[in-house]
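One chain comes next, on its own, written out as structure tokens in the form predicted on its own.
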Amino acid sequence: MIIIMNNLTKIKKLKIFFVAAEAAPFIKIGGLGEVMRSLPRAMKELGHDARLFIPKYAKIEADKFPMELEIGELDIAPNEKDPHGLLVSNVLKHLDKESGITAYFLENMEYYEKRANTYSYGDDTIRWVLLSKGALEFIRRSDWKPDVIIASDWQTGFIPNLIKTEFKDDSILSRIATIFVIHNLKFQGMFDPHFVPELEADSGQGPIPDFNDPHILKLNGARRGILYADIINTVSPTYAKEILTPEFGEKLEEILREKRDALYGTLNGIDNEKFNPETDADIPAHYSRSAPAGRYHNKIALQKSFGLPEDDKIFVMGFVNRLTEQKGVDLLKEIAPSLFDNLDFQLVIVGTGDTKYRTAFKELQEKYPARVADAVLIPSRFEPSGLVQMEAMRYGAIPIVRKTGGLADTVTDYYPGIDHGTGFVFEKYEPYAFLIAIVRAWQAYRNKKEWTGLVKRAMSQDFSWKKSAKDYVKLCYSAINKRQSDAPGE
């Protein structure tokens, strides 16, 4: 039931449909998977009917997540040539008893179940257009009709596009509001946007080609999501401002500036129940903000597991992230010799990524639990939101970060003697700015009283999903209002 109050749309119980390429606990490759686990649950706890739609990958454990057929023989492209029925799919359903979330899975043998990996196939664009069209066809045949679809990243940017074009006259789909969420604007399709000739770039204005048309592989899902969505959201307020500039806009800054009235930035959160130093089964010793001394037992365990000298007084820094240029690995690589020549500390680096970085740092064999180190390094060139710094602070690991994106929104710079700050922040993306921030942290660590206060302030920060979920509900209301205003005759 929709009620108009003071020109604002209020819905007692929203029906929200999340469509994404991955979602934990079913399948998780990166931060998107964790967001798709936590955000729908948080909105469900606020009283809304939040549901999820992802592909049914072969890696999803059937025994752990039993499914039942919801809709069979879903003909996703009835007007296209498909003699072997490769596009015909099923929709399965799983009800998570703990969270109450209903998850739907698009079952397709050719494009999902035969694939060993989630991403990185030459026909990925076809797979994601299939997911987008499958979600919409599912809605048309289902008894459950959402008020809002929240589509994440370029893989599902085709959903707002389809609703406003191919299905603009559909009595059901044309009424549904859309929110397109940009988790990382660098990824827009099966190409690097910086190396696409202007004449070959997808303007987003034309129709989505048939599945057997080779031009489908050149589609820019991010551009199309931005152009057609009712609301565009990014994963932090600062990143929402940054992507309006050439430095961060990835060649889409002009379009984003044109749509800035519909552009928002909502910070991601973390699961406080999962990441809880008082109950976490993955750490040897439990501790709390009021009694943080126990974390040093975990420090000894960390040193032991990596063959480092066991010393609870030495400063330990950790880098836990993808070994890519985005994450600022170049900065760490350049200053590491100077740090080791002049400071007494231990450094643990864990991550997968570019071979040149893995070779330089001699990649470690075991996964490093970042949350038990003294400090965690996040010198990112850009960081839309970032979860590592929030998880680290939850466990009292102090972040050393560059002032960009979600890092700028979550970490405040430390000032000695005045009980201020939750980490160490530097602005310019250059080695010596990063080096100075590390030296400041190393010096602060030597003052036990100051460091203990810093740890307690960091652990006091509230990055739970509850606030973020409330902000997303407001976005849903805005999207519905906009959808109604764009269709006055309805």
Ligand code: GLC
Contents of the next structure:
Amino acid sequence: MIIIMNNLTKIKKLKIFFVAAEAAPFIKIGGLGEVMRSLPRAMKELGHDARLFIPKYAKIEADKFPMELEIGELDIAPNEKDPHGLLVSNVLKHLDKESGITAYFLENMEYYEKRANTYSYGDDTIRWVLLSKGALEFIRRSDWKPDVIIASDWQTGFIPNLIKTEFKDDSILSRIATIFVIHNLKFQGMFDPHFVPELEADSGQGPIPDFNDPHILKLNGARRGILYADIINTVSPTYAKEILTPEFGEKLEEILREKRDALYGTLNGIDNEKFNPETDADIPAHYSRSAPAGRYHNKIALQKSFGLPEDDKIFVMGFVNRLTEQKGVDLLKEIAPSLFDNLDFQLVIVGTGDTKYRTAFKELQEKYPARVADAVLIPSRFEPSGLVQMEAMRYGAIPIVRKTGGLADTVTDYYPGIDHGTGFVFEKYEPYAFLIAIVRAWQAYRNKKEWTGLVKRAMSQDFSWKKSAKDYVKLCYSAINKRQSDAPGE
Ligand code: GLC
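Since we've got the form predicted on its own here, give me the form predicted together with alpha-D-glucopyranose too.
And the full complex, kicking off with our chain again.
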């Protein structure tokens, strides 16, 4: 054990490989994409060599992100027939000059290049097994060999799986430690885990079927990631506890409980340089924590752009999130009529929802983020971490949140008169509980001094990646340590 620790301390600069289905600025659908932009940067700033591996989707703008061929024709499935060359894949490379991060892209015509969207195809599992196998084959062929792979969500859960099974005797791959990060346990494969009959559920034990075997579509990537990774991480301490219960465990609570010793919850951060009210080019007026009044110019601009009456006194609330059940849209729908009948306020809803809505809304979301409103509604049913509340607070938009997951870890409830709290928190997932929180916020807003205090407190919170990135480094060391002691003699 001591010898292992000595070895580890010698590895000063870790080589960390992030593999995911999305990463900003190349491609971003949700919070995962944002985390894949900012976490590798934060780890790089700590002195480590963090690199990224994602598919090369057609949507990634080639002129904005010049790429060169790194490795041609990967041997992704040497023992499988591929008469039409569907699996032919290359790896391209792009160096981001500003951050110094190298990103690799798996290029494949059939599975990425030809698709207009990122997710939700009838053969998705094939696309993600391809990504997972592509990442590993890349490592075998590349001169750059990571110490640890950080695989995010079910799309890359096959990586820990392959390392521990198919490649257990591979002299290179078998030495690499893995961390499986759960950003959202609801997504486990091409199905809703609650509707899979017990007998058909993927136990995670069998081999990964060939690409042309229809059984491949039934794989549960999240379960496999959890079963085989050296370390499992989720994106907040509260969510790490919640997923051990049937309410949040999405049917994986038992295997998670079995792997409890290897399970962690590390809160996401935000990129404080990108999200900065003093410099942000997306907002018309800049302001700071010491003089937050400047933000009201932005409120007027928001009202203008949404065709709302321009009034800097009225309470403006925003809802900016995926329009899905997870985010509590049904609660909002239910209370909206009473709210409009009884309170004077404005509501701006900007949603990215199913694919069909996404394109239309995306532009709006980028341009007029919730952070410009007075308050932001996040009544999520569950929220592994949530980034919107942190971004909002950084800009002095007050979050109204349900006490779950990362929301519980980042927002403290306001209490009048004693300079306490950074937002409004409610516990039960029910319309009245949400309504009461909104009314409390609306009332607090009428007291300018109290509200300004609240805004300043919210803006003073530090959600930068600094601490969490250090925790991820520790997780990397634990994973490497575990891998070394599990594979003696190597
Ligand atoms: C998922 C979760 C969200 C989290 C994000 C990044 O989108 O739903 O809570 O912030 O991943 O980890």
